[in-house]
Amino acid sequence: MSISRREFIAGLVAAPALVGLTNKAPRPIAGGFVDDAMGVGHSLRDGRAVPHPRDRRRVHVAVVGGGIAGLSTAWELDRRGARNFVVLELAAQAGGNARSGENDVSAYPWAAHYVPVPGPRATLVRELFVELGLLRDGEWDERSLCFSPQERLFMHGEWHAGLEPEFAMSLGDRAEFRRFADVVAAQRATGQFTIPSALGVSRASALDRLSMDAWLREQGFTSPRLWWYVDYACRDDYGASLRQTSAWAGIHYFAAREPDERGPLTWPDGNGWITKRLLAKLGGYVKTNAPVSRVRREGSRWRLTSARAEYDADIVIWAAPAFVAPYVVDELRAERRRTGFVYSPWLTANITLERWPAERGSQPAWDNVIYDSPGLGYVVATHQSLRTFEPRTVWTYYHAFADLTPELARQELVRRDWSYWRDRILDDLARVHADIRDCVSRVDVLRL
């Protein structure tokens, strides 16, 4: 049969549509829930009864809660000397918001991913980071500083560098950044807002009653490119909007900065980098799946109850999230109902790409933020790799829930099975990669 060459053209034209019709099936993806400790915390909260140890144990001083500041706890008597104390730590991986996991393209963190460049006052940091060789004879480990592009903001359709919205803004824009910029100057002169908080002046300032959004109407700001600059470093601090924010802390996020920094510090894993390296040293006092579920003084001494054993402690150190205390310690018990203190529920992510999605605009970077995005973008983990190119990446998606109270966050994250998660993570993404569910085979969430 002759085919014209009108017939074969007309083929070639509906050809397209053919193979769409008989294409494969979208690329499955795997994934779940990461193990969060959601129902240990819970039996605590709801004071449900705990099998009773049968080990007691003495120790000198028992440190409650094995995340950064439990361990860093734990650096800190090691190095001056102390041999007779543990670590007692609910969830089966020390670490806390410093965790950090692996697969077979890279390791990623699963919270916090980066610090800043510590100043010369913060010397206990920098006394840390010479003994894991991240500062020698002054100088900062080039391999462990954030590579460039750092940062990138997708807006009017197309990435941009960096995170200000510069390209977008008008002269009144650019204005209010630089009065912003000198304001923050102006408060960091204080000498209130430092890293650690510790080196501050320390004073009631009018600042804590004060909304980080009443500060802004306050001092005169009606840029609304400023505004959703402040309210995402709010987000992404405090896991709050500027509404629930104090102005002491939105001012912090940016005035406790040393202005100079080369920085930040970042790893694969993110702080999970560091976690290792203490857990390494360290490990040795560390008892994990050891939620404490009763500390009460007997005597001159401490009785700690855990899942593991009973401990007699001369010392305890809390090192666990301060709203935790009430539930487990006797003598804070009253102070259930007016600690005052709202803890932001998170949700990260952990996604595995097979390939990269296609680009509109400036490469990818580090951090990667969508403008008015009800997430907080993702950061990738392979960017500081030193091979040339990464055919296959994994990005940590990281989302605060600063639309809702505390309390309905919480219960969203509860109530919604993995599959939403996945289908609301991958839609937000699917604004700026088209593709991008042709890109994955995994994604793996953590409830915090």
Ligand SMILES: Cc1cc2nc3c(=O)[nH]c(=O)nc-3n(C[C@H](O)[C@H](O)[C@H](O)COP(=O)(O)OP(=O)(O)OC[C@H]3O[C@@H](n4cnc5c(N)ncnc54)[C@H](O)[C@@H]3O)c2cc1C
Contents of the next structure:
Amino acid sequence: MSISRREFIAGLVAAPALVGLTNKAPRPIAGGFVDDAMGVGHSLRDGRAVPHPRDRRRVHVAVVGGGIAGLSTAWELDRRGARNFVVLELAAQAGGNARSGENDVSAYPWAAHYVPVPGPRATLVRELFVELGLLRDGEWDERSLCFSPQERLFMHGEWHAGLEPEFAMSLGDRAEFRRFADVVAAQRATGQFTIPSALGVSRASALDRLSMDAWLREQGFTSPRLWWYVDYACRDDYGASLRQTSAWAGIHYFAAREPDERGPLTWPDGNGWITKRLLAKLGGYVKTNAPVSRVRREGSRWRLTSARAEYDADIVIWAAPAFVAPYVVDELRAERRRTGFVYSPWLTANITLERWPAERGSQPAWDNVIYDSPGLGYVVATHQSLRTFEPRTVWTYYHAFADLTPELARQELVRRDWSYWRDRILDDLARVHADIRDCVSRVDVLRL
Amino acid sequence: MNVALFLSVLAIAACGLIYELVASALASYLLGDSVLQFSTVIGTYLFAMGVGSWLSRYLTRGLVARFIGIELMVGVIGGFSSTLLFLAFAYTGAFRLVLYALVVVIGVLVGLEIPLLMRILRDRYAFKEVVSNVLTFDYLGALAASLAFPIVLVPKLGLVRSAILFGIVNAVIALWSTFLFAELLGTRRALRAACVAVLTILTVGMTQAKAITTLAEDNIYSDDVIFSRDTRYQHIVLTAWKDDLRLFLNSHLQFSSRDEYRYHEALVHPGLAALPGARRVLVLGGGDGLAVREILRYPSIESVTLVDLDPEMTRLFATHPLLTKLNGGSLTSPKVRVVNADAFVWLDQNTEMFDFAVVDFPDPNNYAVGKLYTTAFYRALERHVSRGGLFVVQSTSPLFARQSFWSIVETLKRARLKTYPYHVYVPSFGEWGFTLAAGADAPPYAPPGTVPPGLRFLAGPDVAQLFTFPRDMQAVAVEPNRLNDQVLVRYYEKEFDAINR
Ligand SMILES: Cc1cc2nc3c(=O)[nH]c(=O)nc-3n(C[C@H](O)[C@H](O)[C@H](O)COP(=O)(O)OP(=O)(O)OC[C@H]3O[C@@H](n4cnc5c(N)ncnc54)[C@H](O)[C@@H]3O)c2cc1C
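Right, the form predicted on its own is done, so what does the form predicted together with the ligand look like?
Once more the chain from above appears, this time first in line as the rest of the complex follows.
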């Protein structure tokens, strides 16, 4: 059924741009900070508030941290027949950075929102995914692979399909993108980026001592389009700029993925989908509201102090962030002075929209990135819906503080109130969706 | 010098530029090729302004009254320029003529404004200041207008109302001039009355802009529009001309009553006539009830379930007299159950089984509809089709959209189904394709030798012929369509663009 020019015009005539819109009063926007357990984290670090619970329990294994690492550990222990173990989680909800929320419109992620399709050597992940029904007879579940269109980029006043700014590239830019792909392929072939890294070539590498921007320069890459693309990747994956990211990590973003993957795997609730399924099976082992404030040697065992009980364990598996360990584990005190990893803070927001805003260019994608924006763009939680028509939607907005040092960024996070972030986020989105404020009913902000 | 006076120069200049932009933008919307439209419209307009400036020498007496008259004319003609252009496009074959005639007339009038104004002011102020100030505000006005046009006016007001708004500005300046230059005017009352009349007409135009564009729309669907509604999901338009009833969804032709029987007979009978034991039938999409009409020709069919997204669509086809005549009242038959739901989700949430299913969705021209043409969708559907049953998929044109058609067939194959593609000629669409699909363990399909009585197009012995493809429609190597890689939408877009070039 082809459309003639006249029929096409009929659409145009009816378009609001030609007829005019009536303005409504701006709708009130609800929301606030969601529980981010910031306080508990700080008191752990300051050694404050160590409780003295009466209850003492004996377990074979104690897992500290109920994020995806802790829950996967529980899954593996259970699979091997272990029953006498516990997972201790600080927050009221397990999942850590793979937790999710839900409202009457959609489920949505709070941080981690996808898993790249695991390669053939990632056998443990693949086994887990077989169990979750994601991989059957060597074929990935189509409904869990990210639907078309996956990505789009806002540039020069409209949306374009794909993340590489292809439409704005000179011949030179194109040549550099191709050469970059070749260099990445060569790096992938060395095997040092293959996941799981434990199986890879020994990790120590000259790339660790070079920043990503220095590496790009050293390789003779000069295209501003390519630089933007790689910088975006670093901010997206590490919350860090090209200068703050090591060349190894920067290349890892590209080289660790399968070259021909048709993914990633994603769900409305992001990686919370996996968390929920692990919890459904293993929730009995997990204790929430159970921050571990102290771990110390007691004879041949370890004693863990948690909010309501003390645990004596033969083995402790640390699945909480590594930088917390020196403040909790007596034996690691000496590590406190060492400057190791720096953790960049993040800000995510779930934005509920009562209708889709106006926009120009290609159709809404799963991941929507704005060129030259300080934000990382937004991911559409309803994208994996099987409906052809979704009247309302939830967007997860990501912001990394790559322009600030982590300390300054953290101060900024604590100092500013919710309405500041709401306005910053909506201002950023208003650049691409002029009427965004008329569509949004809630902005819930999480500081990570 | 009087600042307010020069602000009116600014306003006049802004009006002049706005009419020029409105004409250029409309011409590029309606005719395409914006570079050509903008440069020819602007060139003509500037030339006409030159003519106006030259003509100003012939106006010698009663300058103020002339100036006010010109303002009013610009106000009316410029203000209604986009309205006139829309209507000219919809109702006449002479859009270009009207366009350039309007541009010339407005250009000449606008070209008269500034020279006249300068001459009026010459007697009040020093000439060098008049020239410097008038031109400064003239150019400032142009800047203001060119910024406001894309940023505020088009998005907030639209082209019709933007032009009218600036017509009102012209008229207000005319009215104000009757006070400003009162001492230079003889009869003020008549002039003021004229100003008020023009203002009234323009204000009415402003409030009726929507009606005007609808009027234009009526004619864009070359026949009479007998029904037009924006539902939550789509824009439904029904047109009638003599005995030809046509349905458009989002401006895409869905059927013409003159030849829809070819389409719907071919959609239903090759499959259903081959299943003498069929009792329960499912129709996905097809809210027009025309496929259901064909299904009800089999007395053995006990129930038909129609799943269509849009309740307004099924209500329309169950109640409108012309439409129930066309579909034989199929949607109100006691055997028929209408479900308004999104098809994919409905399949997932149900366990009902059917012997035959008809899939009649709009063409896969966007990623939302494209989901209904994926391996995942066909797998979900297959679970509702009984052993030995069949389903048929409307599969676009194997001639105009050859890759799209064969991509749908390939998608069905990748969903591990047996496929039997066929095609038929429907004059209002051209060559059209369908695919029958059966479970991997079903017996091979054989075209039926007989079809129900009363058909206008198909006869039993002809069915088998539909399955042969001439050389220019035969299979090509294409990818299947998957949720995570909707190649079909890209094929369709590409093939569609090629036809419309
Ligand atoms: C904004 C953002 C987006 C991301 N997006 C993705 C993505 O799309 N895909 C992806 O694969 N990865 C993504 N990641 C990374 C991913 O989230 C992490 O790699 C992964 O979730 C880490 O899991 P974890 O269990 O190691 O740590 P965490 O998720 O940090 O879990 C640690 C848990 O330990 C708990 N804890 C801390 N201290 C204590 C204590 N003393 N006692 C008890 N419990 C404690 C915490 O409350 C937390 O629940 C993202 C990260 C962020 C911040």
